[in-house]
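The data below hold one chain only, encoded as structure tokens and taken in the form predicted alone.
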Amino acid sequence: MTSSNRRVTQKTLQSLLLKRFGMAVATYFMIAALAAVALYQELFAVSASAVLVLLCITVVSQLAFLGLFVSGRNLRLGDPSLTEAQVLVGLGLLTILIAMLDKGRGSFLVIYPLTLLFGMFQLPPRVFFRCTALAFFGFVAINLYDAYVFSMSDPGIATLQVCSLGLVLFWLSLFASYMQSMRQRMRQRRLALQAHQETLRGMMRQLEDLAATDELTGLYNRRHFLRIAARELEGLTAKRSHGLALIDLDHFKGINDKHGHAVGDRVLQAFAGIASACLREGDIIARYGGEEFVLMVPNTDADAFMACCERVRLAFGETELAGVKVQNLSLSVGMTLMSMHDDLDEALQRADQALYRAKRTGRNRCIATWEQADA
């Protein structure tokens, strides 16, 4: 992954940690509003002070987490969403809260599974479990030392409220690990689907290949040469102009009834082979069928595109094959320019009748559509 990308993540994660982050923001929220409904009817057992003091050390709790978002120190931590830290403190602060309590403890009992909400998606199952037995005997602390201290005015009420906590945190554990077991196993089929996916896409890329690729010499075939030689064609300017050219291996006839049909493919892998070596990147060669190749060359003058095909040919008749010996092998080229607004099929008929009068007078050279024009 490069720099750039990895930045691109570590952007999008924070922006969604911070949204959750606000979400616990909401909800710390909500629960002092509770807090002040149960302050106002006078259900806390401390002083107003002692509540004031516990809701600055909430603030406080949460400018820490939101300067380590902000900072992005987070993201070198081994849990960059800090949802463990967040959840403990946050069932730790309930913890106090409903400590100091007097009456109305059982209307604040469900913020316990609010709280671990946050983590049920996010945390391991044991790491779940472990919170959630924190905040049972948390709350069974509580009750043991009202007991203690000869406080606990029902304890008929206390003893139904604790194992009713119990086992709604005991069934949202079992839940909790349901949903990570799910979530594993999504993962898994996610990434065996992926793992399917690019076995397709690299078996589209090889019909792909196969389609515009001739399988004797590997260059491009004709049908794939045309849709390219349009394409490029349709981005021609007035001051630029293509070369186009029909090649055609003399002989190749006498080549396939005098050697066999062996020789024969060995001899247009040969050329393919040297013409790939002598033309530029960009340029393109194809097979146009049996011994005619066609090439186009882009960006090129009526000197420059002769020199090529002189280069081709040239290295093509100093061709020698081994553990056969071929005699003569020459090539015949009918070469045309193309210029902005051309027809291709225009062009393609031209460098044919260059073709056709290179093969009439006598092959084994370069004749040019231009040349004719000239004289």
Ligand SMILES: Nc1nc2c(ncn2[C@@H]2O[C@H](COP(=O)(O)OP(=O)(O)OP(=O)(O)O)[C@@H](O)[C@H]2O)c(=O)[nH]1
The other form holds:
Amino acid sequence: MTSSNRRVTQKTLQSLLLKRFGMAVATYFMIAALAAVALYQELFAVSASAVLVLLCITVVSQLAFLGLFVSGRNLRLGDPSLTEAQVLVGLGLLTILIAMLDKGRGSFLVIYPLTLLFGMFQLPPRVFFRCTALAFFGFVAINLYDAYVFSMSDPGIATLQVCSLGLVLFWLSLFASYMQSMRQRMRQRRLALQAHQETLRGMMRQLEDLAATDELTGLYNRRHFLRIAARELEGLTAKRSHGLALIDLDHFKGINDKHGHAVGDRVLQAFAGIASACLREGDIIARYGGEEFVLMVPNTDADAFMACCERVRLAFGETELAGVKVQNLSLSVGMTLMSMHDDLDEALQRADQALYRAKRTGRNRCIATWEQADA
Ligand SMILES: Nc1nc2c(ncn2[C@@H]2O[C@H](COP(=O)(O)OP(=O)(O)OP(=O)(O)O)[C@@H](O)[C@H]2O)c(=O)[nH]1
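Same protein, different state: after the form predicted alone, show the form predicted in complex with the named molecule.
Entire complex below, previous chain first.
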């Protein structure tokens, strides 16, 4: 991943985490409103100033989280979402709030599952179970303490509250682990699907290559050449020209007749290798059919194009096949230049006429249409 990509991903993650943090803060506001109602109804066993101290602790804890998110320090931690820490702080504050209450505890118990919901999709099942256990034992501890100091107002209701909280939290743990396994399965399916897509894309690429390539020589085939040559011609500007050449191996029938078809094939392959080695990246060579090839050299002029074709001709003349002595290998070339608004078929015809002239005047030579015009 590039550093700019990483930065974009981190920014998206941070804004998502800040949104979630905003939701948590909104929940704190709602609980504070509920606590205010309880205070008004005189349901607290402690003074209003003790409740105020708890409120201040809550504000400080949330400001600490906000500071971590805004400064980006959370990104240096193992879990940048700080989910476990936020859930634990939430559960701790809630347990203290409940401990401060006298009769209204039952109403605040529903906030335990609400707090735990924040961690349900994020926390691993083991950690989630630990959080629910802490919430449960925190509440049990409050009641045990009340019993110890003989301040339990209604032991029956307290027992019922402990049991119902235990039940709800146990169910929540099971549900969380079920949700996690569902997510895991979905992620595995998505990965498998991505792998299938990649294989399909690879197969498509192979098919495209096969459809564009001549099997024997590995060069482009005629159909593909015509397609890319037309595209190159479209992009041609007024002051530039492309070179187009038809290349025909001389007396190829004789090679086949004398050495056999297999050797003829090797000569065709040797030509493909030599021509590719002589050309530059961007030059387009293709098998036009039989022992005939077509070459397009983009953005060239008469001299440079002639030099290029001569290079191929001379290199092919020096070809040696391992294990067979094929003598006098040569080729003839018909060349033309294409300018803007030129027609590809017409240019191919011009090159063909030049090739015909090269054959007629003795083979093993490059003849250009502009030379015909000069002559
Ligand atoms: N080995 C082999 N031969 C091929 C292939 N395709 C075409 N040929 C042969 O190439 C020969 C071309 O012969 P001609 O068109 O008479 O041309 P030439 O013998 O090269 O004569 P000039 O072009 O006039 O120099 C034919 O015998 C075809 O059978 C191929 O894929 N492999």
